[in-house]
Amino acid sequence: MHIWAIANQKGGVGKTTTAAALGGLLAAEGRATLLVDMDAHASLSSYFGIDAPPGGGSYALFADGAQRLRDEIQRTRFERMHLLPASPALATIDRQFGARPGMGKVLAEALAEVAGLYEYVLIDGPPTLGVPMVNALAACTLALLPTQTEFLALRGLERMLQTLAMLERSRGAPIPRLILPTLFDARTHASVACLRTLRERHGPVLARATIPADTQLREASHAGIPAGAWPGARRGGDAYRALLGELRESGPISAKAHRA
């Protein structure tokens, strides 16, 4: 089972759009796909018009145990694509359960229970470091890091890479990662210069695919349709198809390559 955590310690970089787009493309191919919303803002859940019941969704895994996963998964209106929704109660996880032993592996343990049901799991992580993000990264086989092509976003990326290094030391194993440039606008000097900087600093772990600043991606989100299935989002949809092909072609890139 491929488990991709889509994460960055900065909001507004395209995490939810990326999760929905890749999930839609995989499901359209016939791949059994589970989307997991680990953000208290529940943007991915809202994208598909699904609400977690009170005390339910991904929050229930921490409150009641990993065995709740099967009960909390909901179907989307897209065949072969299911969703574990989020609720605002996720924002209380650190205060309620942060000191409890084993809280960093709850999601990994839950996903092990459904390993035979899904080929792909895509986790939409929160924009802040805490128990939900730690769970997303601890469970993943690949950390996909959407990064807006503007210079303020580079600081968020550096914090994210520091967090990955910390978790690697904790679990004693590398976390493969791929940095995804997003919201790229070739008409602006700032966006072009930022992409150049990303290539110089992170070339070995930078995706070749670049997600454009396409207003139709927002229209697709408003309609609750993954980018690849939204007729107007041709540029964005093609970029996500290229990303998916790249992930399959090269496989996840390890931290060792990043350090090299």
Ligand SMILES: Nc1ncnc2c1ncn2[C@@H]1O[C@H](COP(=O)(O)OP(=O)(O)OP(=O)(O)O)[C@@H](O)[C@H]1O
Contents of the next structure:
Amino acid sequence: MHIWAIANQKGGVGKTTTAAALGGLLAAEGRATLLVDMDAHASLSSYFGIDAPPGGGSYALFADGAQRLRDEIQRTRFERMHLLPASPALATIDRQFGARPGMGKVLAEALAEVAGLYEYVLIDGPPTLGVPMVNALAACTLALLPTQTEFLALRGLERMLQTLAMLERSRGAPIPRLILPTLFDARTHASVACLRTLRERHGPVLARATIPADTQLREASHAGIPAGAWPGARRGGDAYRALLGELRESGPISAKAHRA
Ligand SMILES: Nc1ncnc2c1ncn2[C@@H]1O[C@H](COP(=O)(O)OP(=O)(O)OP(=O)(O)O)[C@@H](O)[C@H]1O
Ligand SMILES: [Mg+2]
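Mind pulling up the form predicted in complex with the ligand next to the form predicted alone we just looked at?
The complete assembly is shown below, putting the previous chain first.
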């Protein structure tokens, strides 16, 4: 089972849009796909018009135990695409359970129980470092790091890479990663220069695919349709298709490449 954590501590960089787009493409091509919403803002759940019941969704795994996963998964209106929704209660788990031993591995344990049911699990992470983010990174086979192509976002990426290094130490194993440039606007000097800097600093783990700024992606999310299935979002949809091809062709990007 491929488990991709879509993570960046910086907000508004395209994490949720990327989770919805990749999930939509995978399900459309026949892959059993589970989307996991680990953000208390529940944007991915809202994207697909799904609410977690009170005390339910991803929060229930922490409050009641990893075995709750199967009961909390919901169908979306897209075939083969299921969703574990989030609720605002998720924001309280750091305070409620943060000090309990084993809290970092709850999602990994839960996903192990559905390993035969899904080919792909895509986790939409929160824009903050806490128990949900730690769980996403502890469970993943690949960390996909959307990074807005603007200079302020580069500092956010550095912080995210430090978090990843910390998680690698506690996992005792490297976490393959791929940095995904998003909201790229070829007409602006800032976007172009930022992409160049990303190449210089992170070339071996930078995706070849670049997600353009495409206002139709906003329309698609408003309509609850993943990018690839929204006729207006051709540029955005094509970019996400290219990304998926790349992820598949290279397999998990090895940590060796990262260190090279
Ligand atoms: N490539 C893009 N082009 C244009 N708009 C985009 C693009 N990607 C995302 N957006 C829009 O930017 C906003 C933020 O995107 P998104 O919610 O995916 O980011 P996020 O990283 O998940 O944010 P948060 O950290 O708040 O969860 C949304 O309104 C979304 O529709
Ligand atoms: Mg989001």
